[in-house]
Amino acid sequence: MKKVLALVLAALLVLTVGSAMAEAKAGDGLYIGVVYKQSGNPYFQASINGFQKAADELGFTFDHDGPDDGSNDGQIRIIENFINQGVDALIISANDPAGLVNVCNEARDAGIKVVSFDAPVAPEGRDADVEPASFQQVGDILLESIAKSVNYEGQIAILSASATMGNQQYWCAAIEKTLAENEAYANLEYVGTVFGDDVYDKSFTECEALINQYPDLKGIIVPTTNGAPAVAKCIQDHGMSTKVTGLTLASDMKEYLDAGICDETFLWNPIDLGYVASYAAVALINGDITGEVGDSFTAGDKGEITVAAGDDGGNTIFLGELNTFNTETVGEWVDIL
């Protein structure tokens, strides 16, 4: 009987470990900090559940921050907080590429893996970086919504979040070379760029003083979220016909393109990009990826995703996803972004 006994008692410790084993996760036990551009911005809140997602899926925990006032040195004391907590990996959006190199590299050499995303930090300081599309991609599809709202003449311009964000400055160039080099906007005016510092009160400020300096402005180019709204309310509070395209939260501009300021708007899904990132820089950790061209991994319900060739010179990897908004289109994601 006790041989018995002890053989079922064997059985059932089999199964127990065997069971623990199939639970076990790719994450369990890893602590990632995530750090982006600024605290309270609804953009960065949405990726947010999309890190959630992959935490739930992959069995990591998390921390998120990011500076009030959207600045480098902001983001460089939140990053040094989580070095010392001793963080697995560091998911960054960065205000300014370069600006963050050196804390990066402090952190890499104390073995945490750093992933950039939506805001690459420049390829010497990081690991892997997460786009949603390739700059010149993204350029080129906000200068032809402008161009066809405003039937491709008149002036045009740029309201830009900051000088020094990446993501900003790749998006402007691109749609500056594009300008430059494609007959089909030889009629367009480009006037410049101005920036409205990723802030509500300060691109409406910013967007004032083009419309009284240029009163024939056709349209207005915003590729930051936090400035299209203010950038559509001032066109409408001051009743001008400029057109405004960019890239927007549907809940922000469902007013604007219902009233016709905007004909469409794009973004990709920030829920997207952070569950892809979790997955990037867990499989950094790992050793499934190093983070060179042509590695590839499996980003949950997102699939097989491939490192590819950058446009800042580094690796990255991108998402391909851009998703339109206009009048019959919107509603579908105001409860989602």
Ligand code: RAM
The other form holds:
Amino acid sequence: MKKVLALVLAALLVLTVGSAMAEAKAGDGLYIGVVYKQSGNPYFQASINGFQKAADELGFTFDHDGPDDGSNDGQIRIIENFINQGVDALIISANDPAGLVNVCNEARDAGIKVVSFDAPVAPEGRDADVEPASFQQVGDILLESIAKSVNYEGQIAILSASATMGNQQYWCAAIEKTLAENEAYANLEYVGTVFGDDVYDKSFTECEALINQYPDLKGIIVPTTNGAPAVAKCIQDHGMSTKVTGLTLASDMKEYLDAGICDETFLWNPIDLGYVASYAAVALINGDITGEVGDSFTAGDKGEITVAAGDDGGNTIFLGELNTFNTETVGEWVDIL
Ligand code: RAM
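Now that we've seen the form predicted on its own, could you pull up the form predicted in complex with alpha-L-rhamnopyranose (RAM)?
Starting with the chain above, the whole complex follows.
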């Protein structure tokens, strides 16, 4: 009888362990620290939904934080705090790609995987980087958009977030490169780039200074979700016919698309960006990828993604296409972004 009982118990144990194993998720027990550029930025709040979705699917837990002032030092303090808490990975949108290399390498020396997303950490300080599309592609889309809006003629400017942020820096450089090289833009006069620090009020006053200095300004490219609504509002308040395009949330820009200040604006889905960055981090932690070009992994419902060569000299995981918001499409997005 004892033997039968032992056999039954053993069988039960196998069944229990078996079903527990079937339920085990790739991220069970893992803890991830997410660091974004600044607190209170709705773009990063949207990306948190992507981290949450991946956490539900993979089983990891995460915390997120960003400095109030959007500074490099603030990000360093947050990263050090996460290192002390013993995170398994850091996922970071960097205010300064070079400024985070030392602290990220401290983390990597402690066995923590470092993934940048949105705005890269310099290649020497990261294991992987996740971007919506190449910086050149994004720059070219924005340039063609403003060119179309102003009939390929007249003065244009850029209102960026900051000169140190890698994504902003590379998009602006891409725009300047194509402007200089492509004959289609020969009649556009680029008057320069100003910076609104990814802050609404500063972007508004910088826009005012720009239109005072260049009263004939035909178009402004604004590759920042915080800056774009401020610039559109500034143009509207001043009754100017200057056209605005940029990288924007749909909910911020609907009124300016409807008012004709913008013909179109663009953005990838920041929720997907957080989601794919999470899958990349878990794949790195579990040793499924090392981050080399050609490595591939399955990013949940986004399918298989292969690591490619990025245009900042490092390796990059690309999300794919940008969405276009115009009067016809923006309505589909306003409740999401
Ligand atoms: C701002 C930030 C972010 C950028 C978006 C488009 O929210 O600068 O890094 O990707 O705009």
